[in-house]
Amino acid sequence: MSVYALVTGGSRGIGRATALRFAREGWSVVIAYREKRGQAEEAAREARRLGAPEAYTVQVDVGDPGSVSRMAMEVSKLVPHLNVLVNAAGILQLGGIEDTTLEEWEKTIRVNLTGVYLVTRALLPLLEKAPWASVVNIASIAGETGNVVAGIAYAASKAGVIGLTKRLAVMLAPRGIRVNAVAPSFVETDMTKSFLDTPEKRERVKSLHPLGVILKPEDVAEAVLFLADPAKSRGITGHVLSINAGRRT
């Protein structure tokens, strides 16, 4: 039976790398995007080239309940079931409590945390149709420690993702659905490129990690595959896997 995986935020960064990693396993993929249709379609073409039997794109604003409902209906027409859901869509917010507006706070929580809730809830019927299923949420080291550059709303949203992951793992285990999360440290993506635009900045980021490396989206994708695939991790649920290059704060 074919394996079907849906990745939100799949047009770029960690989401794209994850979708392509699944494609190399011979899994069919659904790449969910918000605005970058061209990038999503290019990622789908690359997924097919790498071995995905089927590769689709769907548009969704994960923080909008109506958009999520429409996306779920569209996906149900494309695939018979979902084995894997990866909640990778997210936005970066910077700033402390004094300079974070209520609008910034609510938008960050809506996309990064409420989006995980909405998408998982909407796609649960398709996950339940699969012979096996797992959900992997993209959290962050910012949700585990307060000593990071990311802003207060971002850190709170990712801490919420960790809490949601653990609770969903307990609730969905009787249905045979595993729920885990990965918590990366700094990853080099379009979203973080302003932190790496000089040699001095790159060295600063490297110095934060005992391994002396800057993580790539592909590093996170490998961890997502591990948690998603029951052949690799069938006994693991409710776990947060830190991809931190040794960073602890």
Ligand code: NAP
Contents of the next structure:
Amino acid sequence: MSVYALVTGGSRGIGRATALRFAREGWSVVIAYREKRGQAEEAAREARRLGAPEAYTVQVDVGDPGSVSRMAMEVSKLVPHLNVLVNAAGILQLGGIEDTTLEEWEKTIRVNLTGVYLVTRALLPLLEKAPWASVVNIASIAGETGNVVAGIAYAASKAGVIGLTKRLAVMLAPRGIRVNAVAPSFVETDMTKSFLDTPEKRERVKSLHPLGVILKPEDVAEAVLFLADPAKSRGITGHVLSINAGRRT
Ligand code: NAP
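Okay, that's the form predicted on its own, but what's the structure of the form predicted in complex with the ligand?
Let's see the whole complex now, leading with the same chain.
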């Protein structure tokens, strides 16, 4: 039976690399994007070229319940079931407690944390229709340790994703659905480009990582595939896999 995976944030960065990694496994993919439709369609074409039997794009604002409901309805017309959901959509927020406005706080929590709740809830019926299913959430090292450049709302949102992952894993285990997360350190994407746009900045990021590397979206995608695929991780649920090149704080 065909494997179907939906990736939010699939138009760019970690989500795109994950969708393409799934395509190379021969899985069909649904690439969800917020506004970069052209990039999402290009990713879908690339997914088909790499081996996805089917590749679709859907638009969604993960923080908007109405938009998420419409997306779930659209997806239910495109695919018979979903085996894999990857919640990769996210926004970065910088700033400490005095310079984070309430508006900025609420927007970050809404997209990064409420978005995971809304999308998972809306797609649960399609996950339950599949013979096997798993959810992989993209958390962050910012949710594990305070010693990061990200702001307070971002760190809180990603710690929330970790808590949600662990609780959902227990709740959905009786229904045969595994729920795990990855927690990457700096990964080279649009989100982090302002931290990596000079040789000096790149050296600084490398020096944060004992392995001396800058992580790539493909490094995360490989770990997401591991957690998503029951042939690789059947016995793992409620786990947070750190992808941090050895960074501990
Ligand atoms: P990115 O390159 O900036 O891509 C962000 C993706 O999220 C895009 O596909 C974007 O869609 C989508 N998105 C943003 N807001 C959305 C919304 N309201 N509704 C639906 N989709 C939305 O980011 P990235 O670096 O790949 O990050 C992916 C995930 O990894 C995020 O959750 C991020 O927090 C996490 N992460 C990143 C790093 C890092 O160093 N890069 C480290 C740890 C964790 P459009 O293209 O349509 O705008």
